[in-house]
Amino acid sequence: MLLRHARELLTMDRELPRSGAPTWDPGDLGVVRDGAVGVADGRIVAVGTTAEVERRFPVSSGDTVVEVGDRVLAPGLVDCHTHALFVQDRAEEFSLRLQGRSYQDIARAGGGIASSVRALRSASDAQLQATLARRLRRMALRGVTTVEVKTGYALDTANELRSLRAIAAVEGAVPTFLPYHAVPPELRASPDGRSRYLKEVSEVMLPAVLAAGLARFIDAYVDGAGFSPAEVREALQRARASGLGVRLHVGQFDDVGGAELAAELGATSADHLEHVTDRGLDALSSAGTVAVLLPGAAFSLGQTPPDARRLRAHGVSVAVATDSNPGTSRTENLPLMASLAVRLEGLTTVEAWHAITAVPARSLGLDDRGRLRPGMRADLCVLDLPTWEALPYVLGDVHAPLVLRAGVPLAAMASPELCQHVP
């Protein structure tokens, strides 16, 4: 396949400096005018101007030529924090929050995560897989090719394993095991329910997940309403020693030392960060841990979002994700989250592009995507944007007429002029 004559091609082939100075230079996006990409056997084989690529990558009979035209050609977008495996919405909780009820109050009354747990446990394997696949297809329509998906709406060994199997079965999903999301509803009323659950995770659930080999990461909700560093540290250390990467929910409501724990464990990401100290940010910077901003959750909950300029001033790399979930961020629109991160959290447009491509790919340990260069996996998206600067301007109204995952088209325009087969 040859994708050519893109008004703008974004290679993202330059690391952003780890500094607090706002980055506005389009050179940091690797912008190529009249750009082209050659794809063969699921890999990128040539990148440059159309004239350069056509010289190095002549098309032959049976090849497909994509006339990108007045659009942006970019790496496939990467959504690195979602809870997209759920089967029931919680719109009534949003209404209650609008009436003044807090997230914590709703959870204590049996709503929140407990509500999602009951719904997921009652769903069939086929329903779980089909629901997740539909969500990822909708995300792909906005250019997303890779989606991290967490468990954590099961909270018992059998259903956590079932959740991981459903995630692993969906193309484009990266599975994260999130046992430390909440204490399961059936144990909350028991005086020793919390300690019993912590013991089950450590002694039963984690060994079963490691034996199954279905997860890429382990995660924990380290917060005042979640779990303390002392409660989760030993199991997370064991999981890391056994080959799982570590990702942590940190400081959404309270700073309980989650950033410092993330740094101590060499976590690939620390996510949320509405409440974090300068000391915590310095620890994340020293550890090279990526900060994942989740503007949809802060917006939905009416919170003051993190200041991206403060994070960047501490030398912390920043990604942006949807946090797609039924309770606090009911969205599948990653470009809209980039818009919010620019307007409400202080990212520049250049930084926002990196935050939804190269940086989240790195946080997931996926060095073969997030950039456009020869040898990389051919994850690409053609976006109906007139210029890279329009990403936050159009307020999430971004459509992808063509998306490739490993060179395979996922969504294509009906108009025949986009894709043509060489006779």
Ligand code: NIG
Given for the second form:
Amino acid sequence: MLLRHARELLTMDRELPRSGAPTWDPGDLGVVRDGAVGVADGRIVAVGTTAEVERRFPVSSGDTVVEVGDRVLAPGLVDCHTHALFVQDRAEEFSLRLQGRSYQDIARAGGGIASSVRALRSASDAQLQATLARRLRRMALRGVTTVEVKTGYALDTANELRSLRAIAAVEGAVPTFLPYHAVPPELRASPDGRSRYLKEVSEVMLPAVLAAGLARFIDAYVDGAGFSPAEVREALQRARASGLGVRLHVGQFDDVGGAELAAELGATSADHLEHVTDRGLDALSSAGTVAVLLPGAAFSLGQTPPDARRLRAHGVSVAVATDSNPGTSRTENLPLMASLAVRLEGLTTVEAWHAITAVPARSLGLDDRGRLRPGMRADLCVLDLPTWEALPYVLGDVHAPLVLRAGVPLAAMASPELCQHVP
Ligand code: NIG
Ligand code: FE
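Having seen the form predicted on its own, the form predicted together with this ligand:
To see the whole picture, the full complex is given below, headed by that same chain.
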């Protein structure tokens, strides 16, 4: 397949300087005008101007040619923090928050995560998988080809494993085991419920998850209303020693030392960061841990969002994700999150492109995507943006007439007016 004559091709084949100085230089996106990409056997075989690529890979019989035209051709977008395996909305909680109730207060009264847990446990395997697959198909309509998906709405061994199986079965989903999301509803009332749950995770759930071999990452909600570093450290270390990467929810409501814990554990990402000290940021920077901004959650909770300039000034790499979940960020729209991160948190548009492509791919340990380079997996999207600069300007109103995952056009999007088969 040849995708050609893209007004702008973004190869993302550059590293942003670690100094964190704001950049608006399209050179930092590897922009190629009149760009083209050649694809064979699910891989990228050539990237450059249309003239260059056509010279090296002349179109032959049986090929498909895509005339990208006045659109942007970019790596498939990567959403590296979601709780997209949920089966029920919680709109009433949003109304309560608008009326002044706090997120923590609603959770204490039995709503919040506990209500999503009850709903998930009563859903069938088929319903879980179908719901998630539908959500990822909708995300792909905006160019997203890889989505990290956390468990954590099950919180018992059998249902956490069921959740992981559902996630692993959906193309494009990367499974993260999140046992430390909340104490499950059936244990909350009893005085030793919390310690019993911690023991169950450590002695039963984690070994079962490691044996099943389905999870790539482990996550913990390290926060005042979540878990303390002391409660989760040992199990996270063990998970890591057994090959899971670590991603942590850090400082969404309170700074309880989550950033320092993330650095200590060599976590690949530390997410949220509404509350974090300079020391915590220095620790993340030294450890090479990616900060994941979740502007949908801060917006939906009415919080002051983190200052991306402060993170960048500490030399921390920044990703942006949806946090797609029924409680704090009921969105599937990654480009809209990029828009919020630029307008409300101070990322530049150039940094925002990195934050939804190369940086999240790195934080997921996926070095075969997030950039366009020969040999990488052919995860690509054609976005109906007039130019790269329009990403924050269009407020999430981005459509992808063509999306490839490993070279395969995603069914809903194989737009016939774009793709021509060479006879
Ligand atoms: O990332 N606060 C922790 N976890 C989620 C929310 C989960 C929920 O409320 O269902 C978050 O914001
Ligand atoms: Fe989250």
